[in-house]
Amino acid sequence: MLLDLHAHSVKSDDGRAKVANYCQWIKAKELPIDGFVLTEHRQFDDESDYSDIGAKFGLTILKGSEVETEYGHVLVFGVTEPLTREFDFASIHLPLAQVIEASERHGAVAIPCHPGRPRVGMAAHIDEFGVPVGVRIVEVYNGGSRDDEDAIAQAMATELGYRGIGGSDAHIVSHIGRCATRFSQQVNNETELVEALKAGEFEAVTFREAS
């Protein structure tokens, strides 16, 4: 199963894509992905229910979040209402250690995204803060990466023994599905997504060259 693990809708402050339009694009362009995860910036969108849209288009649509820490941006999968009370998702100064610890305690997974990107990527902050404790997975393919950002992420993952995921980081419709994560099992909901990530039964893939 192929899921794009990093996408933003109009719910994000800089997102310009409606969820239905993502679905229409995936089907019209016959993209190989089976679904995507909406990781809205600095929030968890608990109110939106995309199950009907997903069923209409035959796609799995899940929800996560993208938060901001001293090590850069971090995707959180498996967000629950109790987890949203552990830290302020809207803050731009979250301690990564707190995000990781709270996520693990509530059965979620925290994954630094676009870690090779200047300023908002983890690799840019290791010299200052050291290697963070608790990171096991990072995003090694990001559809919005430029120059050698993905190469930096991949080198860091290799050096530190991290597993890698892929996500488009789409903010506009035509960017969805540029990168994704292939799972060896079906992933139908956020709980199964977390289980698959913790089991390590996945690999990052990119379709950027063909997009």
The other form holds:
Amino acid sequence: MLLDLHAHSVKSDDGRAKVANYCQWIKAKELPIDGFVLTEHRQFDDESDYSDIGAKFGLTILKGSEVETEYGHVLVFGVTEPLTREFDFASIHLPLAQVIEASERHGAVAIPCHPGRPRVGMAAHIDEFGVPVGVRIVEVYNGGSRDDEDAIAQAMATELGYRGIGGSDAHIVSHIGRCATRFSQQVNNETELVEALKAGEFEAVTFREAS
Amino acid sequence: MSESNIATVADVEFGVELPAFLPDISIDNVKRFAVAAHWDFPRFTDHEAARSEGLPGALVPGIMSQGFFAAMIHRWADGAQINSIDTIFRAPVLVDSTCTINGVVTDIDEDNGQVEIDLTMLNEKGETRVFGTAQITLPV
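So that was the form predicted alone. Now I'd like the form predicted together with its partner chain, please.
Whole complex next, starting from this chain.
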């Protein structure tokens, strides 16, 4: 099963894509992904219910979040209402250790995204803050990466023994599905997504054309 | 000369690609634009001056990129009314580089003639520098 683990809708301040249009695009272009996770910036969108849209298009649509820490941006999967009370998702100065610890305590998973990116990626902050404790997975394919950002992420993952996921980081419709994560088992909901990530039963894939 | 063959919203299909557009972002053309737009600053028109500001080279003004987006839409549908072009500047577009603008239709409201277009400006390596969405209206 292929899921794009990193996408933004109009719910994000810089997102311009409506969820239904993502679905329409995936089907019209016959993209190989089976669904995607909406990881809106600095929030958890608890109110939107995309189950009807997902069923209509035969796609799995899950929800997570992208929060901001001193190590850069971090995807959180398996967000629950109690977890949203553990820290301020809207803050741009969250301690990564707190995000990881609280996520684990509430059955979620925190994964630094685009770690090879200047300023907002984890690799750029290791010299200053050291190797963070508790990171087990990082995003090694990001659809918005430029230059050698993905290569930096992959080198860091290899050096530090992290597993890798992939996500498009789509903000507009036509960017969905550029990268994804292949799971060996079916993932139908956020709980199963967290289980699969914790079990390590996945691999990152990219559909970006080699430049 | 118009390349347009889009007259009404009925001519538009979801997912259709607009003809790719290669904007002229040579230093001469950027200088002409900067002067005409009263946006004539060295960081846009002088590579050395831009580098002295810590930039990798002279930058294509954002409003010029937006202008190329608008031009691309009108080459495709010359009767379109552009209601908005919502632009996100992800990375600098360097003067004298080679960029391509792609556009695709991502939403259609046939009843009201509304069409949404994803626009992406890519560099030579296929990396996104600028992207956005345009809302246009076509005759019903």
